[in-house]
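A lone chain, given as structure tokens: the form predicted on its own.
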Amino acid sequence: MRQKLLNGLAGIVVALLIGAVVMLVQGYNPVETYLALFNYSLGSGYAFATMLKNSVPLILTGLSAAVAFGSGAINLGQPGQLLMGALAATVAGLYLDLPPAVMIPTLLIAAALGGMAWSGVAALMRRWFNMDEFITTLMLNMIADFFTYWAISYPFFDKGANSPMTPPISRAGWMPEIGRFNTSVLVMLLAFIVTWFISTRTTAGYEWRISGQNSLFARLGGVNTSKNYMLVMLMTGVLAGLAGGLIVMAGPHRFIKDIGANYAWDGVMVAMVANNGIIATLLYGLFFATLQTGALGMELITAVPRELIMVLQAIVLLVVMAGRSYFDIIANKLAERQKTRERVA
């Protein structure tokens, strides 16, 4: 554990410093440009719960893709499950009349269970059809990119809007704010918790990991990797509808036309340079929330365009897995080295 984080550690630093050598290139000064960054993502109250607001999606789709890909399915979905989160929490809003306590848990579940039902028709037809959810994933996405637009264009647009978008839900399932952090953060804290415990600490988690290890293996040794293969689907699809229900609860309180943004996306990219790892999910997350939530005011501040953090991420993603081989061989010398030196001693 110690060494992935000195290895992810290493990896940040060698791409923030690609990243200066590319501003310095440009013309522009790096360090003015990270300094306006992380001032604007964690300098301040405000700030530092803006950056864990915007964490909060991309560490829910970030945990469902590494989920995924760890236990050998291929769930590229995140993005139409999210949506189909978003839009379940959404109608369940706006026609359901409950207190806040009974509406905000009644439409988490719903934004789950929408999430959960997309997944589980890819789930499906790998099943009955043997059909590649690497395939049907990617398809259904965009099919839920057009339905949910038609949704907000049509059956659920709201009259006084001059674009696509529903009226706002119930006032009863905003996530409510403690001073100025938003709830949602601490829900998606508890899907974290829930998610790493099945993963390292349940038969069920020990089983899904071995099967991405070696599917093979797990099914000589009497894992039922049908059924695993079924509920890892389901449980991803759960955690990218959340992340779509908290955007709707969280603000803007209403589907507006490209809620999901590249939130679905950027997750299988942390999930990616996390190694499929629940923890480094959740720190890469973080790390991620900072740049994006901080090129707003660094483009203010220094003129630089924000852009360039989606080049920063980019190189991050591929200094990070390119060198985490590299860091390993390192740091297993290093480690070797230094056993020597205590012998001779």
Given for the second form:
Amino acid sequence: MRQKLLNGLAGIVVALLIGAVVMLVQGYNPVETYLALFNYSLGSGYAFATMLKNSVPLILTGLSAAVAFGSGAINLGQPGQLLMGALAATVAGLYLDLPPAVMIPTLLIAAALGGMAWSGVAALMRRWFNMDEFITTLMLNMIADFFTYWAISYPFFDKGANSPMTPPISRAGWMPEIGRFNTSVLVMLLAFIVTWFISTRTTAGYEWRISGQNSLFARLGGVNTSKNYMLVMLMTGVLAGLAGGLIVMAGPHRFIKDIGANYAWDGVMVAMVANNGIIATLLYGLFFATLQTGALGMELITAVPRELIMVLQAIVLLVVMAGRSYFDIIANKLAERQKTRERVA
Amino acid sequence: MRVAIGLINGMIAAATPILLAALGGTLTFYAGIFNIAMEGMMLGGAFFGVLGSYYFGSWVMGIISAIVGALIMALIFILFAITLKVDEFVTGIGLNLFALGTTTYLLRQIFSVKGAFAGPGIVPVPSVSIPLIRDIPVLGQILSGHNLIVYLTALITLAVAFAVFKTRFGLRLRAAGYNATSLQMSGVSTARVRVWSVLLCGVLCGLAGAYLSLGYVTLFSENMSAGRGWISLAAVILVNGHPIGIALISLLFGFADGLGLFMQQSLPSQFTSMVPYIATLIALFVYSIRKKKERVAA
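Which structure goes with the form predicted in complex with its partner chain, now that we have seen the form predicted on its own?
Let us now look at the entire complex, which starts with that chain.
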């Protein structure tokens, strides 16, 4: 645990240093830039609340990827599942008008079902036809992208708008704000707790993880891997779909083109940096959200383009991954040396 | 007739980048590397192709710098997957995201634009009109007038097929994937063979990128590889890496792409844009059915 934490922190520090070098080369002041970055994401109550709200889709898609990868299901369909979840919640929100206490859970369920349906398609393709899910989910991402684009351009198009978007959903479906804080964060935390509980405290979660580490061992031990695979795919679809629904319900309250932005791929990145750990995904998700939220302020104050954050994130990923296997290589070497010494003695 | 010729030419144009990337992918496939970084290498190539072409005002420099750009990605892949032994799949995903982030950032930083950079300063790779052949009716319109990289790709396909099956390098390449220990025992470094396969894959993906941004269209836009690297991976898997098979399957994907464009007259463009991806799913489906039958027969 301590080594993991150290590795993670070292990775972040090294990545930030590399980022500083990149800035220096291009003639920016790194100290000023980082100050602006963190000031605009953590520096005030408002900034902090924005950062938390931005972390919701990142962490939910991150959890989706972490559970999937950890269980040996290569679900890379978070972008598509997020979009389908967002579309389902939007459509439900356009046609229903219930009191908020019923409306909000209804829309959340719609979002979850939307994501689940899309991951379910990939899961069935694998189960019935043995088609590799990592390619099918990627293709389904592209298809979902065009399908939602069509849906907001024709059947659910807002006649008064100039660009593809739907009309706003019913007021009752908006996630309420408590002070500055959007309650979508609470839904995300609830989903986090449920995910953590399932994967660390239940038999199913144990079986999933064992299947991820050693599928053959799991099967010989009596685990029904194919049933578990379906469950994992459906659950990870639910998490990604929820992310999409919450973006709509907390933010623009309608489906705008490119609403998914890069959230889902960033979520996949978060899960990889976190090595599929559930708690680590939450923490790294918050860190990535901090970077992304501060990017705007950084651009405003220091003229460093906010796209730099995309590079920084990728560097964090590569450095942490390299660090992890480098630690392993060193640990192996030390163990070998120990063994040789014992043999000599 | 005009429609048929248009469809065939559209098919060839759309198949080229997929074929190039898939040929690169098949070299690593034979070497026993699970390489999914074609998407990132292609994107890097496409960006650096535009950069080189714009700054030097020459398409030759464009192609060279596209290859250099893709090679940088390939070197990162080698550093992580081969030297540091990070999981190949994780490295591939990481590299693809790295390529996306870096090219988006550089697009903003160097050209000060968001989304896409197009300009008269970018020199495209020329099309080639073949004398004599171009005068043959119908056939001339199909065989002549393509982009230079298209003809290069046809030659490369044959060269890769020859190299993999008829040369010592090809034998070692296949041995690295088939039985790495024997290869190591025979005194050839498996790691070195694998490094070479990734480097060659980088060169081919660089060419694919150059074709995208300097041939197919003359611009660079964010994430312009748009899943072609993944489709090329599907092509490699579908034919178990055989270069000629890859050429045929790439043409099939290219045909789906052209068909999509053709259908735009009757369907919303969002649906026609889905066609190549749906075609990939159908191809994977047919493949799995065939495999199942084989298993039953055996």
